[in-house]
Each structure stands twice: as structure tokens, then as C-alpha cells.
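One chain comes next, on its own, written out as C-alpha cells in the form predicted alone.
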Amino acid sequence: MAQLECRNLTLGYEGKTVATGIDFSLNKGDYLFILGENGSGKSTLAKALLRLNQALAGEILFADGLKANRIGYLPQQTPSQKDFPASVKEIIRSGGLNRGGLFPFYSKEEKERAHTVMEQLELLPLENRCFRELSGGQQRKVLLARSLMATRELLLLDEPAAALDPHATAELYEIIRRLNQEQKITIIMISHDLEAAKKYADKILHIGKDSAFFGAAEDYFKGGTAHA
């Protein structure tokens, strides 16, 4: 059984239907990349896996023990967080505070989680320092390690590498790729850059406004289909 399987879903907010018609499955590792123009539901479909707000029709279905609460979500970035006023390794301990239910302090299994997190992505130099004080390609890693927290089984990214230099886009990619390939971790990721999705993705959804493509990769690019 799929990892996660969405059923001919319709999305919209305040009664606005955005896109209908999407249908997509996927197995523990695999990477997909979400296309489409602005305005054409893409981050609505995020929401909707986060059960933040609900389909106006069709299912969702999680399996193989996933939970909304279990994915780790890393949303675009907003100017205020940039200017946060709290230390690294205080970050991104708070991103298990999801799965730690009602407890306002942090156990040993969770401090050495926020460790091992911090190993991998190589911030036990950075875990002291004030977040706003980090580069922006920094700020980013932070908040992917925080958004780790939460899960070993799916990752769901609103364009992680907006607004980041070439440098430090390529390092969040390549952060992200050793994640799923070593990891195994599911890589949901919302994004414009079809150049990555090329590099990286084995799967790709497109929503478009009056239908949705889902498919390999190789198909997508293959087939003249690419226009994100």
C-alpha cells in the first residue's frame, strides 16, 4: 500500500475552488516535486496533507503508520522568522514539540534527536548561536533540521530555496537528495525550479487550472508537459 495516496481531490478556501482532479500516490522514498503557477493550489494542497484545512472533495490516505502530525513541514520563509531571537540548537529542538504532546519541556530521547539532527547537517559548530545572526542558506538548514524533528518518514517543503544564492541552494539540495536516497525519508517538495525537479525528482505533480499530471519524471520532461 502507498505511503500516502490522495483521491481525486478538489481544493479551495473561503469557497474558491483552486484545482480539482488531483490524483497521486506515493511509496516510503520516493521524491516528488509539485509544479505549477502561483495561484494554482500548491501550497493549498499542503495544508490539506497537514490537515490545516480540509478538500472540498475527494480522500486523503495515509499508511505504513504516517500521520499529518508526522510529516515534517518546512513553509516559506516569512521575514520574521529571519529575526527570530532564539539560539540554534533551541530551534530546532522545538520542532518535536508536535509529537511530544502536551509536555512544555524536552526529554533525553528528544535532546539527543536534536543532536543526531544537527550532526547530519553538519550545525553542532552553529547549535549556540542566535538565529538571526546565521546567513540566509544557514537559516534555511536550521529550519529544515527543525522541520527533521517531527519525522523519519516524509518531508513536506514550500520552496526551501527561495531566495537563496546558487551556493547555498546547491547545498540545500544536496542536504535534502542525502535524505532521501540514505534516509529513505519521502521528499514532498513545492517548488518552481525545474531544474532541480530535472536533477532530483523521480516523481512530479503539476497542477495546472484546468488539469493535473502526475507521473515520472522522465515522462514529464520527456512529454513537452513542463511549463512551471
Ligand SMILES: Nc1ncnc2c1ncn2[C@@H]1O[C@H](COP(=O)(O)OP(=O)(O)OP(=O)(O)O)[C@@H](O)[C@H]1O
The other form holds:
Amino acid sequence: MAQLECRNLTLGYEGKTVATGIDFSLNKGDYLFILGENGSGKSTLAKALLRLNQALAGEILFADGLKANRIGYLPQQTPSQKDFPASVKEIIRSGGLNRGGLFPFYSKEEKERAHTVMEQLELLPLENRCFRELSGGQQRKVLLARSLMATRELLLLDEPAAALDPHATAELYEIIRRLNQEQKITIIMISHDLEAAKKYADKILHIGKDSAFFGAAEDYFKGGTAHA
Amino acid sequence: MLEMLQQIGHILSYPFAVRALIVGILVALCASLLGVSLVLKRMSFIGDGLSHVAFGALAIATALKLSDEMLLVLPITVIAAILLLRGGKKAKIRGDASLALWAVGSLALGYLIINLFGNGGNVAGDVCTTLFGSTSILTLKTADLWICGIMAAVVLLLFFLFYRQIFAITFDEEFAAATGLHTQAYQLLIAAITAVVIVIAMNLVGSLLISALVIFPALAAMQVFKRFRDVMLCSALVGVGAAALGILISFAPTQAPIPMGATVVAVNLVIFLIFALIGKFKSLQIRKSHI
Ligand SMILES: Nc1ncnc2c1ncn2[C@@H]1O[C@H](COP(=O)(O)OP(=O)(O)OP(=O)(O)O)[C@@H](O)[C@H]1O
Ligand SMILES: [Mg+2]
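The form predicted in complex with the ligand is what I need now, so please give it after the form predicted alone.
Full complex below, order starting with the chain above.
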């Protein structure tokens, strides 16, 4: 049984349709790239999976113990108010709030988990730094760590590498590949980076008015430039 | 100097002075805790804006010849505050603009109503009341003390129980919603409590003082601290400290009586300037250590 399945989704805003006929399914440990041009509805799909938006039609099914609020989400836009005072540690810990717990403080386990996540992403040297004083790449990594706090099952990353330099981009993709292979975390990666898709993806979903595709990555790239 | 301290100590043996001190401290505590998120939400001037809304409501109440105007003024002001604060990320008009919209709109509407339906009355006096507080802080009753105590307890409880959620939602509402937090419910809860606090405090100490109590401690804390928890704690300490100090200073025996509200604001201003200097100094040091 698939961990996540979308059947004939229609996406849009207030009656205005953005994308139709989106069909795909993922198993645990899959690595999916979602491709498509600007405005094709990739972020809208992400928000529908997270139940932030209502899909206009179709079904989204979760199985294998996955729930919408257990998805680790990395938004396309970094929430950055210029004067917001928050340390890296505070932000990363806040990702684990979906584990519930009515006790008003973070438990010892939560703190240790945050520590482990920071260790994995090599963020420990930054843990007490102020978020707004970090570079764009460092901020993305902190937000990736926060999304990792929210999930053990599925990471949904909306253009995590946008505006990063080649070195930082490569590093980010390596971290994500490791999480996928070592912890069997399912990855949904929204991106414009065809090279990365070729290198890392098991499956590809291409959204677009006249070039919809879902299938194995080999089949997508065998078609050559047909979809790209 | 010693004599002056003795004099202040002597004044504190009068219940009215103790009541002023307690109410001042409790209002400052609530305002400085709520102030951090108000400043971050671009709502620094909410106290001032709401006093204009209260004026508009007062004009309607007068035109309707209500016996107790507060029955209309309080609910309208609280509702306005909730609508202002609840907006969150989805609001089409943000912070400062929507605040100005409400303030200017109600002022004009109120003035219009008074002129159309006005029956003379003491309009100027009523306007002053909404701006500077209806009860002078020196004539507080025991009931006011109770109201303040309950208000402070509710605010403290809110921050104690939901501190993590408040942080997550203020920092990134969308992510918080994605992880299943009921962001709308929290926003509404915070907005409602903030609204009630500001409206009550406005009546006790006046909207000018409440604006200062909201803005200064939060800004002072943000000059020095970079962590949300530290900013909250520091803001509360500064707010309480400045209020206590300001009120005590205003008890000092001088030729002319020292106005209490203005003294509290002045102390806040001085503390803010000191913190701003410390902040500058700190960032210089960090830059040096990086070279
Ligand atoms: N809040 C909104 N209200 C109305 N329409 C919206 C809203 N957000 C996005 N849209 C529209 O929906 C369409 C899809 O937007 P979406 O953000 O999903 O695109 P995308 O594929 O993520 O693009 P990009 O590659 O630029 O991130 C666009 O045409 C956009 O104008
Ligand atoms: Mg997008």
C-alpha cells in the first residue's frame, strides 16, 4: 500500500483552476522530484498535501501511519521579518510541536532530538546564533532542520536550493540524500534543477498544462527533451 | 537624598499610593509581555488607535442616550482590537495601515455623529477621558486592583501554557499550521486577551501611557537580546522595573507634584537609550572578534 496517493487532483484558488489531473503515489523511502515551470502549481500542490489549501477536486490519501501534520515542510519563502529575535535552537525545536504533549515545556527527548538533528546538519556551531543574522544558505539549513523535527516519515521541500551557491546547493542535496537513504525518509522535492533530478530522483512528477508526467525517473529522462 | 527616600517610604504607608504602585506594575507586566508580539506585528500604536475607536463608540453611545456608555464602548473597542490583531498572514491590509484606518475612520465618524446628534454635553471632557484614562491612577478603588490582578494572572497563564505555540505562530504561521497547530484559534485567543488588556489598561492609566508600556520595554529588550525567550524575559523585567521606578520617583516631595504617567514614560525612555547603547557596543565587539 502506498504511503501517499493522490487521485485526479484539481488545484486552484477561489474557483480559478491552476492544475488538473494530478495522479501519483509514493512508497516509503521514495525520492520524488516535482518539476514544472513558474506558476504551474507546484507550491499549491505542496500546500494541498499539507491541508493548508483545499484541493478543488480529487483525493489525497495517507497510509502507513503518515498524517498531513506529520510532514516535514520546508516552505519556498523564508519567513524573515527583519527584526524578529529568535535563535537557531529555538526555531529548530519549534518544529517538533506536532508531537503534541500538553506539558508547557520541551521534554528532554525533544531537546535531545533537536540536538541530534543539529549534529546531523552540522548546525551545532550556530545553535545560539540569531536567525536573522545568518546567511541565506544557513537559514535554509536551519529551516530544513526544523522540518526534520516535524517528521520521521516524509520531507516536503519547496525549492530548498533556490538562491544558494553551487557548493551550498551540493551540500544540501547530499544531506537530503543521506536522510533518504539512511533513515528511509520519503522525499518530495520541488525544484527547477534538472541535473539534480537526474542524479537523485527515483520518481518524477511534472506538472503543466500540456506536459503532465508521472513515473520513474529513467522513463522521464529517456524521453529526452520531450518533457523538459 | 536619604530624607527623600524616607518621604517616599512615608507616602507608601497610604493605601492609594500602594494601589497605584501595584496597578502600575501589573499593567506594565501585561503590556510588556504582549508588547513584544505587538511590536513584531507592526501594532505598536494599538493603544493610541483603540482610544480613537473608543471615542467613536462613545459618540454613538451619547447619540443613543445610553445611561451607561461603557456598555457600548467596551465591546466595540474589544471587537475592533480583535479584528485588528487576528488578521495574521492572510490579512490583505497589514499592521500599521489597518490600525491607521480604524483610528482615523472612527475619529471622523465619532466627530460627525457628535455634530449631527450632539446634545451639547461635555464632549471635550469625554475625549480627554479616553485619551488619558477615566480614573486617575491615584484614585483607584479596590475593585480596580482585583481587575488588574485577574488580568495579569490570565496573561501570565497564557504565556506559561502556550509559550512554544506563541513563538511558533509568531515566527512562521504557515509552518505552524502545516504541523497541525490550530493557528486561527491561537490567534483569536491572543487577540482577545490583548484587546481586553489594552481596553482595561486604557481606562486605568490612559492610552498614551499604555502605548509607552507596550513599545519601550519590548524595543529595549530587542536592542540587546537576540533570542525570543531572553527578549520576553527582559521586556517583562524592564516594563515592571521602569513602572515601579517611575511611580516611586513621582512620589518624591517636590514643589510641584510630578506627573506620574510622564515620569514612567521618561524612565522607560532612559532605559531604552541605555539598552540601545549596550546593543551598539555589543555588535561592535562581535564585529571586532570576527576580524
Ligand atoms: N494565494 C493565492 N491566491 C490566488 N492565486 C494564487 C495564490 N497563490 C498562487 N496563486 C496562483 O496559482 C498559480 C500557481 O502558483 P504556485 O505558487 O503553485 O506556482 P509554482 O509552481 O510553485 O511556481 P514557482 O516555480 O514560481 O514557485 C499561479 O498562477 C499563481 O498566480
Ligand atoms: Mg512555488
